[in-house]
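Just one chain is shown here, as C-alpha cells, and it is the form predicted alone.
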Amino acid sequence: MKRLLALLATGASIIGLAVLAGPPAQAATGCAAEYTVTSQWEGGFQAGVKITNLGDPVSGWTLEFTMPDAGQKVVQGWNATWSQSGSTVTAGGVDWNRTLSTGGSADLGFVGSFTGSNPAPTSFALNGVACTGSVTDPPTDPPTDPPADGTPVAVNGQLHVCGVHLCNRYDRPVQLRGMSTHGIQWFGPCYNDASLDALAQDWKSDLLRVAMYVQEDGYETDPAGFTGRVNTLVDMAEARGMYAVIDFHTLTPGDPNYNLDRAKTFFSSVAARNADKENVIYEIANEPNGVSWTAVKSYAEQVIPVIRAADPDAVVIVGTRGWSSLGVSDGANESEVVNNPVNATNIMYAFHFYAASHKDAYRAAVSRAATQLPLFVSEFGTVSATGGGAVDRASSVAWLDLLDRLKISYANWTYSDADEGSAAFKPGTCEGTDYGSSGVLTESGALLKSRISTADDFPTS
C-alpha cells in the first residue's frame, strides 16, 4: 500500500519530552516524541505520535501539544484518551500503555481536520513539564521487526480494534486487502490448494473471506458439513499466512434474528475450534435488509457473547442496515449506529457497496462514518448491485483510493468463475489450475489483482 508523504520536510520531527518519575513532576532527558503525518486529503489528515521513554520508568502520563493553525482539529484518536481545547490537544495514557518502562514507547494516532494550512504541532510537554530532553540514542531493547517478506499474519499477528482502526500486534493501524469466495455451496471447486496458493502468492492477498450462505442450499441443509468446510478453508488460509473472515452469509430473509439460533450454534462451534488461531475474524450477519438497526443490534448483542465465551480476542464484524450500507440504501445514514452502537468491544461495522450502483452519496457516508466508527468493507463489487453488468472502473478506483486513504480493509466479491461481471475469473477457470495469469482474469479480476498485489505497508514500530 502506498502511503502519502508527510507534510513535514523531514517526514518526522524528533522532540525531547519530559516524563514524570513521581511527584513532583520532573523533566527527564532521553524521552522522545516522533510526529508524522501519514496521509492527507482535502480538509483532513491522519497523524501518528510515538513517545519513547529513555529515562526512568513512568506510570501515568498526559501529553500536551499545540496546533499552530486555528483550523486544525482532532476529530478521532486512538491508543489514548484525546481532547482539545482551543489550540491545545491533550492525550492521556490508557490501560495498556499507561506505564512506560525504560526504553518503552507508546504509539498514538488521530484523524484531524484543517481549514487553512497544516503545520506540525509545537510545544510538546509531558505531565505539564515543557520538553527539555534530547535524544541521541535509540531505545534499549527495541522490538524486533519481522522479516520484510513475512506473511500478513506473521507480521501483524492477532488483530484488534483501536479507535476507528483495525490494528496489529504493534497497536498500529493496518489495512487488509483481499477477496471473498462466492457461496461455497456452489463454487466449492474454486477453493483448492492451487487457487489459494495463487491468492496468497500471485495476488499477494492478505485475507480470504469465506462466504457460507445460511439459506439457499447452504448451512441450514447440512450444519455439520458446512461447518467443516469453513474450518478447512480457515486452515488453508492460515497455512498460507492469510487472515480468514468467517462470513455467516445471511441475505434472504433479511432479518438476522430469523437465524439467531443457527448463528449461536455455528459460532459456538467455530469459535471454540479456532480460538487459538491468530488469523480468524468473525462476520456475524452479511447483509441485513428490510429490518431496523435496533433489530440488527439486538441480534449482534446475543451472538457476540457466544463468540467471546470461546474466543475473547478475535475481531467481530457486525452487519448494518440496508444491505450493510450503514442504512444509506434505506434512506438513513450512519448516525443511527453512531448514536446507538452495539454494546460490545473489539468490533467493527460492515459496509458493502457495488461501484456501478453506489457512488458519491455512499462515499460521503463512509468518509463521515470513518471518523467515528471502525469500518470493514467485507464485501464490494466493481459492477452493479446485482453482481452483474459492466465494470465501472472510474467509480471502482475512486472507492479503492478512498479505502486506501482511510485504511479501511476490504474483500472483493468474488474470487470465483461465476458467469457474472463481479467474478474475478472467466467461466471455466475453476476446472483448471491457473488462477494467476492474465488469461484467466476478467476485467474485474485484473483490476483487483493489480490493486491487491501491490506491496503492503504494515507498520511494525
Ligand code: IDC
The other form holds:
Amino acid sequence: MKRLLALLATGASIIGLAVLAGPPAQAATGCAAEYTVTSQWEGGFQAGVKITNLGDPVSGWTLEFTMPDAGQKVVQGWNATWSQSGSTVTAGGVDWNRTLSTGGSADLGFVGSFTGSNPAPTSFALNGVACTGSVTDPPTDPPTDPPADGTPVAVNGQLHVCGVHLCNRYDRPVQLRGMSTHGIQWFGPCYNDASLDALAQDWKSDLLRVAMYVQEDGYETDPAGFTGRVNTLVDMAEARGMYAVIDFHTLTPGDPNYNLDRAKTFFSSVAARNADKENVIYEIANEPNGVSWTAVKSYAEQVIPVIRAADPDAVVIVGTRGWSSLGVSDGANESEVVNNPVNATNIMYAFHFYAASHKDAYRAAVSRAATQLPLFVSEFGTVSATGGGAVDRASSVAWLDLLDRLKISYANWTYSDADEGSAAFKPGTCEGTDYGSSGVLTESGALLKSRISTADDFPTS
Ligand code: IDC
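Okay, that was the form predicted alone. Show me the form predicted together with the ligand next.
Once more the chain from above appears, this time first in line as the rest of the complex follows.
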C-alpha cells in the first residue's frame, strides 16, 4: 500500500501566532491530506483521500490536487462532487461533510484509470491553501488484525441505546459491522459451524442477523420449528462472541399489523428463552411498506411491551415506513418519526438501503436523521433493491464510509450463496465446506469482507 501524507502547513505558523499574538486579520487555515491507493488492477485503481481541517472551522470546502501522469483520470467518485480539468482534480464538499470543525475530517474516494504509471497525486490544496510540506511513508500502517483480547460480545457486553448511539457496557458508542442471513427457510444449509466460524474468525464479524421470513414458506407455516431454528442460530452466534439480531422478516404484506398476533407469540417466546443472554437484539418488523407511520408505531407499541415483559434490557429495532427508508421511498422523510416517535425507551429505528438504487438523497436523509434518531442499518445491499444486478462500488463505499463516520451499525444482505448479486458467496458454496478462501466470494462478498474484517475500535473504559 502506497501512502502519502501531505501536510498543508501554511496555517501552522499562523495558528501559532494567533494563539500568542491575539486575533489575526484572517482566519487560521491549514489541513492535512492523506492519500491511499486501496486497490489497483490493470489500468484502474481505487483511492481514498482523507482531509483533516487544521484551521478554523469551515462551512464549505474545495479540495484541489494534481495528477502527476497525463493518463490518470478520475472515473467516478464519492463523498464529494468530483471534476477534472487536465491534470487538476477538484472535489467539493457535499451535504454531509461540507462543514468541518477544527480537527474535523472527511473521507472521500474515487475509482480512477491510468495508462502509464500511477504515482500519488501532489499539490493538495484546501480552499486555495497550498501544501508546503509533506511526509511520505509514515513508519507504521494501522494494524489490520484486532488484538486477540476478546470477542465483540466479551468486550462490549449487554448493549443499550444512549443518545442516538448504540452503546456498550462502558456507556460508550459502538458500531457493529456484520452480515444478515438470507431467508432461513431457503438457505438453512448456509448456516453451520464452518460458515459461522468463518464469519466470526475470518470476517471478524460483530453480528449475525437472523432473517426469519414470516410469509413465503416462513414462520407462519411452522411457528415452533422456526422459533427453534432462530434460537439455535442465536446460540451459535453467542458461542462465537457475535451479537444476533432476531429479525421478524415481514415483507409482503407490508402492514406489520397483519402479523401482530404472530409477532406477539414469537417474541414472547424468544424473549423469554434468550432473556439472560447479552448478545440478542430484537428487530420487530423488517420492512413496513404501503402503510402509514402511525400504523407501524401502533404495532411497535404493542409488540415492544411483550418483549420487555420477558427481556427488559434488550435493544429493540423498529422498522420504518417505505421499506425501512424512514419514509423516503414513499416521498416522506425522517420528520414523521422525529415528530411522533415510538413511545418506548432503548429502541433504535431501522434504515435499509440498496446502494445501486438509493444514493445521495437517501444519504442526506440518514445524515440529518442521525443527529436526532438512533439508527441501525439492519439490512443493506451493494446492488439494486431487487437484490440482484451489479455491485455499485462507488455508492456502496460512500454508504459504508458514512456509516463508519456516524458509528451506525450495519448488516449486509446476504451471507448466503443465493444466485443474485447481493449474496456474499458464489452459487454452490453452501454445498461444500470452504467458506474461508477468497475463491468462494462474490464481488459483493469480497467488498464486505474487506470492510468488516478491519479492526474494531470498541472503547474499553
Ligand atoms: C429478496 C431476496 C430474494 C427473494 C426476495 C423475496 O434477495 O432472493 O426472492 O427477497 O423474498 C429487501 C428485503 C429482502 C429482499 C431484498 C432484495 O428485506 O427480503 O430479499 N430487499 O430484494 N428490501 C429491499 C431489498
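Everything numeric in this text was worked out from a predicted model, so none of it was measured. Residue numbers count along the first chain shown, from 1. Definition used throughout: the rigid core is the maximal C-alpha set that superposes within 1.5 Å between two forms.
- The Cα shift for G77 between the two forms, taken after rigid core superposition, is 2 angstroms or larger.
- After superposing the rigid core, the C-alpha of G116 moves by 2 Å or more between the two forms.
- Taking 2 Å as the criterion, V89 counts as shifted between the two forms: its C-alpha moves by at least this amount when the rigid core is aligned.
- For T62, the displacement of the CA atom between the two forms, after superposition on the rigid core, amounts to 39.7 Å.
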